[in-house]
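Single chain ahead, written as structure tokens, the form predicted on its own.
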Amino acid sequence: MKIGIVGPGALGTFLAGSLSEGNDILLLGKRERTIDDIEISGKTELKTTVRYTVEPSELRDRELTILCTKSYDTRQAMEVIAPYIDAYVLSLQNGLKNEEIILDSIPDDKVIGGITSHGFLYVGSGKVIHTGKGKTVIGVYPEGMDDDLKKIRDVLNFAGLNVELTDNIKGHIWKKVIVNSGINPITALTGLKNGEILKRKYLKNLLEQVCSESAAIARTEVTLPGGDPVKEAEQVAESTADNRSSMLQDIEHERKTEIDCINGAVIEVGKNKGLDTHYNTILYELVKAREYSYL
């Protein structure tokens, strides 16, 4: 399959490397950089070469484009690449609203939403550590099923992404946002790995409270799949115990975080519904304060 990957960060680099066997991969970035080889270590070990470009017009013949940019770059990325896309776009990004932004640029039946619980650590251009295995869920956004998804699932599964299909991808995206609304800001503010939250009763209690608040807001928008999202947040923290969340990595490297599309988006929906956003607001404002100290 001819696949374009937009965003040469941790996830984009991993996908480019892991999908390179048996597929024609194009990795698109917005800055000139040298990526002669892709090296993945950790849970996945491989070294390969891919084609890197800064020219969005090269996406013109792609059968699938996977968007891996930070959520705050989604609109700008779509403005740049949309004129050259006439096939599926899969978002594997964090937070809410990415798919809605993509829908502004391409036909409704070509937008695929997705989430992944794999963990990655970006080391440098072309170098990533695969820190934790998980599962990936994809589906037509906001709901439904498409036979072409099966082909995409099989291609991603061959790369070891453990992909499941769903007809309720919006519900799955909200479920991940609930989990991230607790784990990400708590780890970013404390500097702790995910699993350390569960070892400190005050932080575990905070995790439960914010995820419970986020779940109540989510249920006004979607039907949440699976079981109790609060318990799932604790399970994710345990299964990714040694991971440093993406938000913590952003804080450590003094980069802009994705707090706006996670807790900020939850707050926006909650306020529109007249629901309490107390815990999300506190975490949101504390993370924004940390950002402000260096941005």
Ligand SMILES: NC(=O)c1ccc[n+]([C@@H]2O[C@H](COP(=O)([O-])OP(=O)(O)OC[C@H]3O[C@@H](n4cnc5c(N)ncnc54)[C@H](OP(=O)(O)O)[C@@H]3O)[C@@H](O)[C@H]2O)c1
Given for the second form:
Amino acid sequence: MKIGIVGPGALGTFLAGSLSEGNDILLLGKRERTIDDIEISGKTELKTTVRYTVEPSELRDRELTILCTKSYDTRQAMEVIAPYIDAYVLSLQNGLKNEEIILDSIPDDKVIGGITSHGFLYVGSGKVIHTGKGKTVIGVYPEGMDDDLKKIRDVLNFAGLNVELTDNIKGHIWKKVIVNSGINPITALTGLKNGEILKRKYLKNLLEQVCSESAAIARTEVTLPGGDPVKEAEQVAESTADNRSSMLQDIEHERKTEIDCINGAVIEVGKNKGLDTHYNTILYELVKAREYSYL
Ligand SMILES: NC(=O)c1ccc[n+]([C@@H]2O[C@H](COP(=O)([O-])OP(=O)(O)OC[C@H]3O[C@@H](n4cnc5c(N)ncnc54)[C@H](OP(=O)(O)O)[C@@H]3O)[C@@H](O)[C@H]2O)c1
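Please give the other form, namely the form predicted together with this ligand, since only the form predicted on its own has been shown so far.
Everything in the complex follows now, all chains and molecules, and the chain you saw is the first one.
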């Protein structure tokens, strides 16, 4: 399959490397850099070469384009690449708005939503560590099924992504956002690893409150798949106990966080529906205050 990957960071570098066997991969960045080889270490060990470009028009013949920018770069990336896209775009990014932004610029039936619980750490140009294995769920956004998705699933599975298809991807995206709306800002603000939340009763209580609030808002938009999202947040904190969340890492490295498309997006939907958003709002404003101190 001819696959374009947009964003040569942690996720994009991993996908470019792991999908390179049996596929024609083009990795698109926004600035010139030298990527001689891709080297993946950790849960996957691989060394390979892929074609890197900064020219968006080279995406023209791609059968699938995978968006791997941070959520706050999605709109700008889509503006640049949309004129050259005539097939599927898959987002495996975190947050609520990515697929809606993609829908603004390409035909409805070509947008594939996705979530992945694999973990990756960017080490430098072309170098990434696969830090944790998980599963990936993809589906036509916002809902539905398409036979072409089976081919895409098989291609991603061959690269070890452990993919399931769903006809309710919007529900799965919301479920991950509910979990992230608790774990990410709490760890970012306290500087603690995910598992520490469960060992401190005040933080565990806060996790339950914010995730319950997010879930109540989510239920006005989607049918949530699987079990209780609050229990799932606790399970994720336990199974990733030694991890520093991406939002904590962003704060530690004085980078912009993805809070706007996680808690910020939950607050926006909640307010439109006249629902309580207090817990999300407090965490959102505290994280924004931290960001403001260095951005
Ligand atoms: N890392 C993980 O473990 C993981 C797991 C699951 C989901 N995710 C989600 O996946 C998304 C990407 O995360 P990440 O960790 O891979 O982020 P990242 O390491 O910061 O990589 C993002 C990349 O996108 C590039 N980019 C930005 N705008 C672009 C444009 N217009 N055209 C081409 N490239 C552009 C950035 O380039 P510059 O550096 O030049 O700005 C950077 O290389 C996020 O939504 C994240 O939450 C990540």
